[in-house]
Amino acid sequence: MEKKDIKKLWRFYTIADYEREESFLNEMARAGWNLTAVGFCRYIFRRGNAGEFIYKLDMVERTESDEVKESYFNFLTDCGIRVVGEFKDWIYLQKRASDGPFDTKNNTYAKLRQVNKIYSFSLRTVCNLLRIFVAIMLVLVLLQVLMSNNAGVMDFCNGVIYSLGISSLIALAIIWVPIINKLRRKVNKLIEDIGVNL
């Protein structure tokens, strides 16, 4: 295979762009590009035929055993779609165009079903940020009371807490705030136009 048969792309996309990440890929895919490989913000695409492949992303939490993973990934070779790639809790899946769309035109429950997965998701690593947040700030307070008598430890535990408590609550809001913020905008236009009342 030659080099200009492959391409490497680096992009970003937040946890919340899933949509337009599958169509990134698909836009490739129409060109000519299908997905073979996948990392942090890295795909790798083989040229091959311009439609030939259609590609979707899917979310399986870390909490399922092997086997419920290995029975919906055979559920999924049974139906026709390949797992072409997973990077964390994303599997990136591929199936041939002439087999038709992954969605039915009223995939509205399936699209919550996701978006759902993808909110919780995000509240769960943001409450595991703030979990080892609190550890390392318990850390250091002990650390702090326990050589109390030393005025270069206590400055220095005082520099890194103040240090660590700001930066990490800065973090918490620019980052993590609006993606949690976008999911939740979605859940709720999901569920209104299945027509639940809130």
Given for the second form:
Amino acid sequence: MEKKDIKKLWRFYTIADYEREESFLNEMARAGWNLTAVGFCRYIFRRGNAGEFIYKLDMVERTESDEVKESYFNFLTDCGIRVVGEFKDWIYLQKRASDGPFDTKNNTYAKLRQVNKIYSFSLRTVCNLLRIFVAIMLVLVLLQVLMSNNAGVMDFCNGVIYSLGISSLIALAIIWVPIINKLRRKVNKLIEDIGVNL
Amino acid sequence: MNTTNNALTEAVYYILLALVDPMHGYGIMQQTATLSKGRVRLSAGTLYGALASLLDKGWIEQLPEEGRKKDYRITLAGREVLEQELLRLSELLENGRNTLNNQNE
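Same protein, different state: after the form predicted alone, show the form predicted together with its partner chain.
Up next: the whole complex, starting with the chain shown before.
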């Protein structure tokens, strides 16, 4: 494979921007660049026939057992779908365009299923991060209580609690609040489209 | 028995319909596309999730495996659900037709 037939691009998409990420991959495929591997913000394409493949993102949580994953992957293979990349909890699906689309265009149920999966995953992630945060803070407070006669330890714990603790909490909020909000709006919009509220 | 008493989604309806004959996953997708003349296309993810929950409800069953592909078939309970759904759909259809035809006369 010659070097000019390989293209490596950097792109950043948050978990809430999976639709934009899908569009990006499909645009590349239409221009003849087929996704072959995925890493952190990194996409590797190989030159191929323009419009031969279409792409879609799916989520399979890392916490799922190997059997569940294997059974799902086998099922996808049977459906003519190849998993071309895996990154964290995402899998990148490739299908021949001539075999038809991944699902009905504008299928609200399918979209809701996908975004709900991502939304609950994001909420769980934030809860887990908060749990870790609380655990670390509790350890530090406990340490302060136990070592209250040691000024060095007191200062260290105070420093960590006030600087690192607060800044990581702020970082958590800045990163995750917009993502959760965006996903929640998507979920609500789709629920409205289905007509549950009618 | 359809215990939830809800309308079936198009996906579930077509899956159950396809499984009147034993079939594997990809067959269900093709059958659905054919029956609906390409209007309804089940995504692999949708179908995989739906098959799992239909198995769970006992509306379909898995046949003994031959090779790697898994075959499924509708159960008696599944047939019952499908028949209930047909009754519901005929009611909708009949009322719709009657109302609109009366208005046109």
